[in-house]
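Okay, so here's just one chain, in structure tokens, the form predicted on its own.
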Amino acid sequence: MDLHIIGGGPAGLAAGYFAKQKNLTFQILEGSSDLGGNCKTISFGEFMYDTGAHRFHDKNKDVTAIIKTLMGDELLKVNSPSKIFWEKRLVNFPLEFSNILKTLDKTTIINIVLENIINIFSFNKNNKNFKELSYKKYGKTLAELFLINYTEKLWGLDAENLNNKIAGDRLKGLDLYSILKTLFIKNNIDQKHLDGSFYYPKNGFGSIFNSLGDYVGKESISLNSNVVEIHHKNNLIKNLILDNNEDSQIKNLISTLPLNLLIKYLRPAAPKDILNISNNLKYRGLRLAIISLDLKSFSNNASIYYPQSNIPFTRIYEPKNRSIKMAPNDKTCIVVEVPCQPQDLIYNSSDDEFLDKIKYNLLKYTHIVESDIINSTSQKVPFAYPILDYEIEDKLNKLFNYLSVFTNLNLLGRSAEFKYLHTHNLFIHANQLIKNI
């Protein structure tokens, strides 16, 4: 066997992928029933929705074709943008400034005009952690109106001890330039920021997963196939032992597991120090409630995002609004998103009582009443988002130089790699590495 790849998600596939194109044997170990591993999408009732918000962005036009041939004609071109709730308001997100001049008083305004200006003519200056680099890149109005709160709700830590490196693209798009355009030039509406164009499948994202997994084979996929453990010599991968106690022997290895799980797996162990900094890695889950509605339609919106401490919510997304497949004609259904970690008391909570907190909260702050509600059920969702600390990089140097040792071992994927990274990304990264095989 040339290959063996730890999970079955979309990095485990899209490696797998790869794999049967440069003709190798290989096999996808998958420690649970299916295929997809956060990219499911599951059926309720009439109605389907994903686990997650997810959505395929047209960033590489040889992973588009991909996926375009994967999916033929069951791939749609959707356009619906997203909004953040604020102060019973819906303001367009990513964040614009021509939107925001609508939204805001003169003051807050004029205040924001002049924080961008001043940092325009400020030094350079290395931003330490995600707070600075927010207030350097808005602004301290704007950030703390909309960004500040929403990121930390989010990852469950202050600003100040997040790593700068989680904006992604959230900070692009609103500069002095674009505020001074706003300003001078009539009808000036600059769209091209909006994050509302992308591709998504009739059936669900997760259609995209089962169809790698039809392409891939199920000759070279094994479903409830766990490793337990991950035997080293002399700066190899020798074999993986599953929880049969079958054992495989390794000629080259993909990990998609989450890296602290796949440190505690080695034997002979790993050294102490690299232990106890894999022990302290932290990943942020979700537990979803998913609420079918009386409704033709919730909003326009791909998502709505709730910056809010005072809702438990950080975002509602409506299926529907990406495929019409998502549920019948004269009904709709939201998935609400809560983050939270393993040890939190909502993500522990019974299903009546996540439900009954988020229904509360969906009546307070949404147009939906009591009625429109039809059924609901919960989903948690762990290993979400790896939680980048101002600290991180440092921590996961020292981790990766210790598991470079090991020449036939490859890293693939969010968790495995502790990065914020999208399918594009995963696909691109599993290219280079087959290639390298």
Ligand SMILES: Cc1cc2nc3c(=O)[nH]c(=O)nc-3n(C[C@H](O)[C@H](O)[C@H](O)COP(=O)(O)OP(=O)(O)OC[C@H]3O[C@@H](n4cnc5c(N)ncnc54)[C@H](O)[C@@H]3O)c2cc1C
Given for the second form:
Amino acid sequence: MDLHIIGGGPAGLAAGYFAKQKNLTFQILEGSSDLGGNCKTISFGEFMYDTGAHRFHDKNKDVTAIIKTLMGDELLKVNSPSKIFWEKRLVNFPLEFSNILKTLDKTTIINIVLENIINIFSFNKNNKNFKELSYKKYGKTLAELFLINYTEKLWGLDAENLNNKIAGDRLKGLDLYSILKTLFIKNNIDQKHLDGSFYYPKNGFGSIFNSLGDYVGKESISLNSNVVEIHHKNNLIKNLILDNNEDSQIKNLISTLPLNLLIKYLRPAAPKDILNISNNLKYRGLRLAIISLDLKSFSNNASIYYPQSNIPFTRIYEPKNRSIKMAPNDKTCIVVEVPCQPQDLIYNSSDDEFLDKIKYNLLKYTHIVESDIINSTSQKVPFAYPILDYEIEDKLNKLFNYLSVFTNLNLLGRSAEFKYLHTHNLFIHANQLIKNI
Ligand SMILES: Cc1cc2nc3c(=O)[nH]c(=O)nc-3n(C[C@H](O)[C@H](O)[C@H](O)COP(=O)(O)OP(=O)(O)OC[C@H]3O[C@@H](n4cnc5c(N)ncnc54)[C@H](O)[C@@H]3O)c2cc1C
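Switch from the form predicted on its own, shown above, to the form predicted together with this ligand and output its structure.
Below is the whole assembly, all chains and molecules, this chain first.
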């Protein structure tokens, strides 16, 4: 066997896709009974939902071409912009100054403009954490209004302790130039920041990975194959041990395991200092509340974001606004995302307790009334986001340096590379890795 791949999530399946194209002999070892990892589509009565607000980003033409060929007519081009819930109104996402201008008072606007002008002339380039970066980039007032609260809720850390790499492009339209343009040039609404156009399969995002599984072929996939030990000798990975004691000899290995688990499973064990760093890596989990509604529609939006710290969720999405096949014509379903740690009360509370808390907040902060709710269920999503604290580069350098001695080991995937990656990134990286095998 040329290659073993640990994990049958998006990363493992992307590796399988290119391995098949290259006619390698390979086996994907998936610990659970299903493919798709954190990108599954699940049935709930007459409804379907994804394990998170997923869509396919058209960011790389080669990867988009692969997904289009794989999915054929199943792939839809969807136009459904997202919004932010703020001061009981919905404003455009990503934020645009022209749009929020209507809600801000004059003093706040003057403060925002002044802070941004001062920032231009400030010589302090030392933005060592996310709070400093966002103050420097957008000014304190804007950063505190829309960015810091949402970010702290999503990642579960104070903004001072978060790495500035998590900034992304959420506030792209809020630099000083766009703010002044909005204030002084009439009708300036820069539509290119509206993030509402994307690809989505008719039967849910998870169907991409079911189709990839079909392409890769049953003979190359072992479900319920949970790797528990990874044996190495002379800088080579030699064998994998499964929880049923099965033993596989390894020529080349791609691991999509969360980085901390990969290091934990190594035999002989990694040195103490490496284990210490690795055991302290943290991943943010999600708990989802799936609520079916006796309403034709909840909103027109792909997603609605909730930055306020007193609301327990960060985002609500409505599967039907991605594909009409996700719900019956006269009803809809929403998925409420609650970021939390596996040790948090909200992650471990009973389904009923969790769902009651979410319903209470939905009745308080949305237009839903109790009689609209048909049914509800809950779903846990572990390893949703690697938590990038502001010292993470140093820690990762040490771990990757240590692992680089194993010449037949490659890491691929969001949790394995400890990076905020999406499907198209995983395909690009999988292609590079397979070329070198
Ligand atoms: C809320 C949310 C929204 C997102 N939205 C998007 C989006 O819109 N577009 C997009 O492209 N991406 C999106 N993503 C990112 C996407 O979900 C991830 O990039 C993707 O799931 C990472 O795939 P992976 O294969 O690296 O890891 P995973 O999906 O975590 O898969 C890892 C696999 O390894 C298996 N495994 C674990 N341990 C073992 C073991 N010991 N032995 C064998 N197998 C094991 C697991 O069962 C799992 O199947 C989103 C993620 C979240 C959480």
